[in-house]
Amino acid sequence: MSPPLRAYARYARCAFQRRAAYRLANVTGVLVNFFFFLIHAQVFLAFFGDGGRTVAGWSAHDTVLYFATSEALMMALGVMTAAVGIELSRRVLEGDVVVDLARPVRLWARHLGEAYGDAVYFLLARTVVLYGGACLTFSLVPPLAPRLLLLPLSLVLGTAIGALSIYVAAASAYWLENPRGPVRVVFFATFICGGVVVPLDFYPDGFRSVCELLPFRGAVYTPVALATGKLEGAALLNALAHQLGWTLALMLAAHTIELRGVRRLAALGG
């Protein structure tokens, strides 16, 4: 492993260890996630009723399984990372970020490495428990198909999109006096346009088309829909290409913003 990659791997390990140190917080998080899953599940079971109908190609079982997967993967995919973005923007505004920028690593890549460390921890400590509990509670049958072998790739790309979106929003602090707005916009857009509230297929055609173009679809909907068995064939390949494209675009954006931000800090005497 090259020295830069080794450094980012260590940041990922430190992030994993930091999360593992707060065991009570994880237990509380599991209970909160499961509570919100129960609310989602009951609302949509009532919506579908007892007639066995389908909506936009989704059955009641598909929808409950989707929300079981969504809640189980939410923390691993970095959906709830607005606080991380706000903390980063605060460091930029107060000048503390110069300490981070002085290190021989890219700050955006370090942020991404830490996101992967967090993701591994949550996959081990939260996803398995939540998903298993949800399946037992509602007698859900997880799909078993060869295309699920692509799920790890989709999770890696989804985590990158979520982390880099927050980083780009937080880095607006180089130019804005109140960067919390962009961070919160990304946070809420991920919920609405990423398929956390409802699967994107439930939206009207026009709004769904817009959501399918934005990066937030790749952050949440694609890995969750793949794990639920709702993506296959050409649609699956298109979704993975969408994730890869946005990951590369956000990496380029984060790198460019960081370079220009450093120059701006220097111009301001930081």
Contents of the next structure:
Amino acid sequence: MSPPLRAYARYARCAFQRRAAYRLANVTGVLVNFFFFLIHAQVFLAFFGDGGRTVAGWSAHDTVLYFATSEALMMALGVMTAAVGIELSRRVLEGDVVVDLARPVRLWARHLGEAYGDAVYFLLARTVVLYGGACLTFSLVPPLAPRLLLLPLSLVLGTAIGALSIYVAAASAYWLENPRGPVRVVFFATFICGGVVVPLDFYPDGFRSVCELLPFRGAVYTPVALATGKLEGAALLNALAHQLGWTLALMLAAHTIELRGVRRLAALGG
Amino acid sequence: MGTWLEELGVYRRLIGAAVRGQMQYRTSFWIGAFTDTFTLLSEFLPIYFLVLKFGKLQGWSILELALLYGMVRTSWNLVETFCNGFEAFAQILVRGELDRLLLRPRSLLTQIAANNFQLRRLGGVLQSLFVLLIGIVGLQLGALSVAWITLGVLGGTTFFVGILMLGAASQFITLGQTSELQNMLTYGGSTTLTYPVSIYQNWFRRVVTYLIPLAFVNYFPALAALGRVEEAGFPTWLPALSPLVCATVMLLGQLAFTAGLRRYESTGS
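Condition change, the form predicted alone to the form predicted together with the partner chain:
Next comes the full complex, and the chain you just saw is listed first.
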């Protein structure tokens, strides 16, 4: 491994260890994820009613399975990391970021490395328990198909999109006095347009096509729908290409913003 | 009574200082207020889309759902705006800021409530009131119904203050590790109440009625406002218990917080 790559791997490991240090926080976190799963599942079961109908090609079982998967993967995908973004922007605003920038690593890449460290931790500490618990509670049948082999790839890209979109929003702190706004927009957009609260298939056509263009679909909906067995064939390939495209675009954006931001920081007096 | 008024004065001055500070950066304030209102508005949009796709939610129309949503979110947003310090209490505790607050000769509760007040959050209050108003006007509710709704919103406010205080009290023991559990009751609780309690499964409905009395926050008052208490299978006097139940939760919260404070030892040096 080249030295910088080893440095990023090291950041990932540290992030993992930091998460692992708070055991009680993980237990309460599992409870919270499961609670939200219960709400989503029951609301949709009520919407579907007892008739056993399908809506937009989804059965009640598909939908509950979707939420079992999304709550199980949500932390690994970094959906709830608005706090990390706000901390990042605080460091920019207060100037602490100078210390980070003085190191021979790219800050955005370090942020991405830490997101992967978190992701591995949450896959071990939350995903298995939550998915198992949800499947047992509602007698869900996990879909087993060869295309699930693409899931790891989709998760790697999804985590990158989540982490980088928060990073780009937080980096607005180089220009704005209060960068919470952009971070919150990204956070909520991930919820609404990324498919955390509703699988995109249930949206009206117009709104859905907007959501399908935005990066947030790649952060949650694509990996979760793939794991639920609701993405296949051309739609699946299209979704993976969308993920790859946005990952590269966001990397480029993060890189550019960081270079410009550093100059802006210098102009501010240092 | 004198001290009570005095504390209110202190609170107003703390909030005033925060407002003056934030208004120094006008652009940032407006961007913040706009994005807050906009992002919160997008919370109700998915519910609207779902009703479009599925039809009524077990007999509840979109306007009735707007009523439920508006009530619980108005309560919660008011509490999040005006008692922010209790929500962020884990940080106050872990960063040692509590010691600084304790040194001041003013009520601790007032200081914590006013801690980190964010004017832009009023955008959230306005947004939920807007949705609530759509519900009230759309359903053509009368004065008595509006009185029930007001009572529900006020009750919900005391309920969430109590929950935040209980959460803050638990931080004394767990040192910040239980803030997620608190989120479950506040964010999770208000999400639960966005939908009528009747749609949930039996065991879950019992938990949110008797164990954590969420149903008293907006469901029972909303039933009263819609004149559907008996239709839903409850005695007509039940909604009248709402303010009582909510006030009890707040009292419990205050007692727990005081007890937690008594065993607080700072870093112990």
